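Here's a solo chain for you in structure tokens, the form predicted on its own.
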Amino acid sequence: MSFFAIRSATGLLAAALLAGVATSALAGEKAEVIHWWTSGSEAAAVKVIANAYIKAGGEWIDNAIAGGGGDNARSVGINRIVGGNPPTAMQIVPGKQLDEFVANGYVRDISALAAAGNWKAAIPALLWDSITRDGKVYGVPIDLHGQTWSWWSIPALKKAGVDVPKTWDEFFPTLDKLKAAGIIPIAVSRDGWTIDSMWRFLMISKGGTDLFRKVYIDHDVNAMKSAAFRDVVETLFKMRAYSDPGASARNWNDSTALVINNTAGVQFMGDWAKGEFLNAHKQPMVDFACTPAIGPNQGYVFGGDMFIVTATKDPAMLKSQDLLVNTMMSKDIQVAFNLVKGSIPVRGDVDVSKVDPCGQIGLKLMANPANQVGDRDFYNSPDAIGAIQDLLATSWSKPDTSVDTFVAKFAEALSRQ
């Protein structure tokens, strides 16, 4: 996602309560929340936060923000807070995008919080790093996304006459079968950020946890021009032929609409795409299967979504942001939240016995540290990974691009650090 189109706030301002959540009668804590979760799924897991936080006695002013990926969202609540009228708190992404809400004073300290709570015993210590800076906690992290996941639908497979591929020598053919049955065999979006999805897919089950790292964390520019690279490169290129033209005009949700039902054979899509799964009201591993890889490379690249708390003096809004905090990151809520929403808990010390298979698969991964790859965000400016995310939509969206042309500008793109 690029994190710097800036769009008017204008119309935006306005805060608009969930549907069906009630207004507390009483006049509690009052928080506003920016995010950008509006599909049905997320609208529904946003519900178990905003129901927990005015039981517990706030008002919740709901601000949902569609589109970019996140960027829209995101530049709104810059504006707010820049503009002196800052929200409660507002969504962004773990990792390098933090940086500038510190630096500007943006963010308030929550570590207090943070130690009240155990937070530290209870996430990963690469997830710990990503919210604090200089010893101190700025970000609330809500879930842990597995990035890299494909969501195949077992109806449409079952009419190619095949199942999901364990190899790569599988992968193609299977495709074959399903574009031969009068299937989508790929369930394509129009934005960059989803051909990232893809991309980061193809990295991590073909290049392995060794290339993925090497490239994002080190920016190895021979690792940017090796044979294992390039594969990955020609393996997308050769993915643009199972698409369908109506690619263009559709968001994410859509696509993963298509996989639900059975109109399409597979979405590559990070874990947020089975909370539109469950609640379409369709089961794991009898509906729809997931794998986070094809292959023998065992690795899980995960990101998520963490929540800041604007600085404040005022001290009905500190009441109000040390009232959300606990909530988000109490134990029920981070079990009821991404029950919901997909994902699994940042906390280790809660229940996860309800998860379902997709996610008992991403936890067993999870389990084993040499399994753990932080996301991009994690080691890379905003401008960085929104350089590479053009690039992936216009790679896909011409045909003429070659290997060499998207390899060079790939390193150009990631040295915008």
The other form holds:
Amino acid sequence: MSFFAIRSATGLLAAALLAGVATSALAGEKAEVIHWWTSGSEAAAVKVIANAYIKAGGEWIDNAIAGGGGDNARSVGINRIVGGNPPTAMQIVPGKQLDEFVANGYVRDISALAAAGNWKAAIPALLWDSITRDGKVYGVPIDLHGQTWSWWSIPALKKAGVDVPKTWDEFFPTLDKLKAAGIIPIAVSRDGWTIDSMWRFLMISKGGTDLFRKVYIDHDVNAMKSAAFRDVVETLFKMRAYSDPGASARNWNDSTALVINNTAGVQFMGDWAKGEFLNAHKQPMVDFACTPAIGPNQGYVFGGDMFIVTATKDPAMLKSQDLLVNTMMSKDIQVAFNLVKGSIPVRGDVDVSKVDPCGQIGLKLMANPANQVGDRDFYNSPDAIGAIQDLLATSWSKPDTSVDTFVAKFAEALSRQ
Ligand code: BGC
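Other form of same protein, the form predicted together with ligand BGC, not the form predicted on its own:
Whole complex next, starting from this chain.
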């Protein structure tokens, strides 16, 4: 803080004390928010919320914990709560992650705020279910991310003399052409959850909606032994040959950067990657192509992010949380935040005309409930998902993993519910 700023603040405080009133900023709502949004576009998106909070008279304490996918941030948040020093709010993903918070009484019931904001009518039913337990609302859903997209560099494709593959038959020949043109065909990253993004792209786009649902919702072991499932595994294994040794050192957004600068051909990732393209001033369908499927769309795997506000009786904290929740769910912030984040608003009652062409594909698919495929987080415990991510990371780096071993271990991991 500059000397001037300190003097100004002191002056304000003195004036407020003299007048015997507290200004709203000084009485102030104050939000410490734990999240894992540390890439360029993610940080810019957080700023949209932070600035709105500050504009409404609050103070924002940003607690960004690095680590895409959020495992680190969640651990820090839980430790803070258990240690008796809870943040105002923390990020999780919608679905079963909430169970632990509700069961332990870590999270505040915000049903009254949800009712006042008319959330139930405004958001998809599955999302509503995912933020409620026993009829009470416990989560603030901030965005809807398409979890299984592919992002292609148009200059890289041009250099290789190919287009985005339209069928699975064209898929590997396209990757071969990219390789022959000196381009890294697939930008892969090191963390298990990023291999899982690639895996679920194959599950929905090659395996299909039914297989996806049978596996992740019904935990149907026969579906995991089916030819269609084995084909998805084999396809993933075959894709190993199209990565590069640098992958083991890369975060998800480093891989996106390789596609942005045309060093790599494609990345399989949720549409937070699109936030990075937009942040780098790249134009959809001009600089980069996006598709949630090779061939016809099979359904739209959606997930997203939500915040929980921590359980408290402290009136100042409650007030700070109220302002935070209302800010996040306000129509203006829903629009402004999601444009930067690469996601689509959770509210169906807002103006989405400014959403980019890739987002419009997502909106169109989401408009038909038959296409809405809730991601695995809605139906599976964090433990099961963690075990699958470990399996995917290990199998990806160990070419001697057999399909049979993979199938058996996958079924075992999904049984940990
Ligand atoms: C979150 C996204 C985030 C991504 C990478 C996902 O789990 O849902 O909001 O951008 O992780 O950090």
